[in-house]
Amino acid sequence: MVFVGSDDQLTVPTAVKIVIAGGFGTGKTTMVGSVSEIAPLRTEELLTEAGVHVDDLAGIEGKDTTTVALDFGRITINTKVVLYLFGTPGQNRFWFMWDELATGAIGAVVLVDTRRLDSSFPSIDFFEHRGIPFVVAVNCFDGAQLYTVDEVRHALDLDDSIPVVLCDARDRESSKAVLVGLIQHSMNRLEAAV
């Protein structure tokens, strides 16, 4: 991507890179494809009678596809700033790709439902062995009940400098919130650093 300056100049933009992680049917893809200006890549198959004993679908029972390698969206904020989305696939069989994916972000949301909460504690690990910043945010689903953020903190043993919101992947402002938390975030972590 190059854009063309107010003097002729032609510019490239910085690349920053962030990743939605989170547990199996958690919604990162929809979250990708909810904020990215351009329709996402998305590595989706069916979910077959194959996985019928590898794949737990308790709680999601209606769903019937799985990310197979990543989803990746794009946000141009400006001529000097383009954010690169990259969803992680959520079944362990995948997560041998996360490392890739991981490389270079300035930080991640690890996105939780509350009806699989057990399922983001992988998430959570992976980001905080390898001191990349991320956010909790907590994937309101119609029918969930819903825990206020002090309880889904208290619930994944989270240090107060994680911030843990509420949102809704299928909605856009939703889902810019929380990558403007996520940046905020990080820009503090780097500051502290320094």
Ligand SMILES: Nc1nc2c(ncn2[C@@H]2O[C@H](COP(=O)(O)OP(=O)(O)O)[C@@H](O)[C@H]2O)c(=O)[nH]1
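Bear in mind that the values here come from a model prediction, so they are computed numbers and not experimental data. Positions refer to the first chain, counted from 1. Rigid core (definition): largest C-alpha set, two forms, superposition within 1.5 Å. First, how it differs from the form predicted together with the named molecule.
- Residue 81 is among the residues whose C-alpha shifts by 2 Å or more between the two forms once the rigid core is aligned.
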Given for the second form:
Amino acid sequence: MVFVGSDDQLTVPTAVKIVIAGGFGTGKTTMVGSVSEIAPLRTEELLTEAGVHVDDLAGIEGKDTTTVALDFGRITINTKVVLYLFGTPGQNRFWFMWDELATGAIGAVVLVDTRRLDSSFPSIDFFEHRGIPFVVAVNCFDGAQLYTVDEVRHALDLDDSIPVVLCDARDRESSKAVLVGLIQHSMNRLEAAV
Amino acid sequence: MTAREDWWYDEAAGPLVRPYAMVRGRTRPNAPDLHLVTQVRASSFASDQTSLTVEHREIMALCARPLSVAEVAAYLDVPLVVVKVLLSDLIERGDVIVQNSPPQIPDRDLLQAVLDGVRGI
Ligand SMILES: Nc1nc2c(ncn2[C@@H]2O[C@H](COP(=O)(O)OP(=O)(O)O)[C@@H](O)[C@H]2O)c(=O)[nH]1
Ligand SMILES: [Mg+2]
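Next up, the form predicted together with the named molecule in place of the form predicted alone?
Next comes the full complex, this chain leading.
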């Protein structure tokens, strides 16, 4: 196996990632698309019918499989750093994917739709339990902003230290602001830890 | 590349026909750790490609610039598990180089760079 040699080093960037989580239809793919420099890409993991992750093709032939899609985008930060944004469904049977996604991630944005707050509960639980920095972004679907930030915080039973912001996932500046807030939150957490 | 509809949802042939044809059911016993964002790039010293499959060559062309494993899978339109096998072949041949660092929590400098970068887009 050939690893990056000295003369190749400069041209292979460090990759970092942010997870965009939340229930179905909360605007994950929309947010990825708003900030990504490329149209969102889609990649698929295989699951058996029973929901078991297929990470090896041996013995899987002939078994029924299904796929779970990951939408992702890319922001080239500079020649040395590239940021990936992964939008992924927050459903329990996909946790195997979340483990890989969350490992080494800067943190997560949990999108919520106040008309269906409960669809984002599993995502919040996941990041809370793993101690992964996250912010909650309330996607303001037209006329659906029924609650204040404080009401959402209360309804989701969020710790005061978790930032809650309003956003429009279709809007680039709004989505950028959410990402900036998350990165700052991660930096604060890092500083608090040392 | 064949359109996805031609194989992935081919009821008669079964859902895994195409990926199997590509990797012939092989596993990756000595494979490097390939994560979603692991960066791969074609080596500037790539060997003779005549014996490579179409998919391998397609990867070589894609990786003329550094890409993540997830991007290669998306552009090739194959599941991640398949692209990892194909990439492992190329890495073993020395035709593709891989970033040899495990995923780590970004440190302060890296976070600052990302923050500045996102603000600048
Ligand atoms: N009005 C409005 N619609 C949105 C907003 N964000 C997403 N949508 C729409 O909501 C639907 C679901 O969004 P999508 O990004 O696919 O959700 P995902 O399932 O979380 O990836 C799409 O039709 C979007 O166009 C928003 O901020 N406001
Ligand atoms: Mg989506």
